[in-house]
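Next up: a single chain in structure tokens, the form predicted on its own.
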Amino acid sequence: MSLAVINYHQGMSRWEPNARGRLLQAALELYVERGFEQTTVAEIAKLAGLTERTFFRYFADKREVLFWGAAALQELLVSTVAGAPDSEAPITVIGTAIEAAGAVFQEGREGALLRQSVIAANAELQERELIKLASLASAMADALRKRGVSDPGASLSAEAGIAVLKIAFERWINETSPQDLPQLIRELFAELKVVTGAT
């Protein structure tokens, strides 16, 4: 897969805008083109024209290149549930921030494949995303039992989200013709009500 390179000209001040972009946009080319072990801060901060220090302005480390916007993607799915309507069921519920989830993935498609290129070629970085993915389901499941769902449903709920989330994505990203991200992930969970006999 070829990337577009980034030409920044060399008198380009660190203090130009987009400094986040610009960092995160170079960091996936490099870690793409020689591998996430391989990457240096110094190697990113140069191929986006910033400095380090700029760098660290933005990311604590250049794993966190690859997993600063968890925060926001938990942010949505929690304030997603939070506002369904109180007549929803725990699942649809789950099924609506998921959804959500899947708009803002369908946006940024060729970050989102570069992203799973390297997570998917390093031990380490695919064991943080499960971490994240593990946070997100539990996050939803608190936001569940905020709405009055006990345990074990807003548990099995919050993990069938995340379950349908993966399997999404997963085709998703392997599709040489993409469809919808959100509208596969409403199949999904059309298909995960047959299979479980809730239709």
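Numbering follows the first chain given and starts at 1. Computed from a predicted model, the values in this text were never measured in an experiment. First, how it differs from the form predicted in complex with another copy of the chain.
- In this comparison between these two forms, the chain bends at a hinge between two rigid parts; from L50, Q25, V149, L66, that hinge is at L66.
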The other form holds:
2 protein chains.
Amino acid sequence: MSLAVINYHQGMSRWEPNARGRLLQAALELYVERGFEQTTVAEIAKLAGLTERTFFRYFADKREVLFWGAAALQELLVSTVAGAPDSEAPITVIGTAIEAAGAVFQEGREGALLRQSVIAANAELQERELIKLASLASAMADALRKRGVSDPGASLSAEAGIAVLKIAFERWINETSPQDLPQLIRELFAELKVVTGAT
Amino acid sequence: MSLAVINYHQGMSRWEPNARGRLLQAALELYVERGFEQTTVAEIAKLAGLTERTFFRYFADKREVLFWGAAALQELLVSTVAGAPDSEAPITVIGTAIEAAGAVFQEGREGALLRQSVIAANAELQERELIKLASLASAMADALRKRGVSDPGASLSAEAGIAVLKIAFERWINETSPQDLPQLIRELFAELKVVTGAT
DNA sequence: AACGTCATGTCAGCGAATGACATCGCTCTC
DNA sequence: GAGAGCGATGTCATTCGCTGACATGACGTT
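Form predicted on its own done, so how does the form predicted in complex with another copy of the chain look?
Entire complex below, previous chain first.
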């Protein structure tokens, strides 16, 4: 890994565009090189050519930088659930949505690996990841209820889907030669079916 | 709610026993009265007749006070899983363990209500709760593997069990006249079976 | 009575986060 | 094209969570 020699603002004056992007890139680089705890917000801001105060105008806290993509993922899941044919069973709808999420992760696996290695090394980041996942489950359950799915079933299906995503992602990220993530997700849904009550 | 008039050390000198207990009680009282964020560690320590530094010798951080019971819960879950008859299916073993946890919550519902109202009002506390739940799932999955359950199934069963516990607890805590929690858990496991499409 | 040990106190300091206010650069208008 | 307005950024001060280093007090042992 190379040291942080690049200064993302260099000769730039104030008002250089893409402040959020510069902060994002600077933070990721430092988190990967030194680790999350060993990186201060002041360092990130300096590398991006901004001040500490500005960092907190773009990101609620030091952790949030790593979870910037969560909103888009939530939109994908919700819209996939909302757009599914009315005839499909709730668990099938959730399965389709989770597979779509898996396909997104599959592109850009290198970035996901880097990001996950940072998260795996820090408990605070794992906490943040878990609450994002819980938020995804909650949003999917809402989307199911809008389709007329009644309540214990909606929550259970959504939570089950997130559980599958967690386990599938973990396996996929730890594989040296990765298999197809959506397919792995499909297999885990099948396994879940077996596990919960094969007679 | 009464203001914090009680000083848990009063005329006590140094070396008064049960420092952890006093900190626990002081923290809970202040969290309930003022809310978690509005309570400083210095205030907790003062109410307990100790110093801020000593608080951090007993609790890793300000949040951990509210999760002191998690270790005992984990032991209960793991030992229940470990002690189940060999003939039982993994999901049944998990179901028994989760029901046992539910029974523990059922005693002391008032305390659980108070605790949960504090947690519900603060995102950081929800994060900590989620990582504790994830830790419970991980511990149960380990316990299943020691019984010879192979890996995708062990993780899936454990995560499904935790999902059921989450949903059951949430419903139970929001009921004015609460039904039997272990029974609610049993019903949710049945519903999960239906939802996943197990025939 | 001296000693060692363990719990607690004291002190100094770092870093995350936030509020209040100043300042800079762009754009729009007259 | 000079000034007004405005949004993005900087500056400053402060609070609070948390930690390390070291001092001190109480207790049991010999």
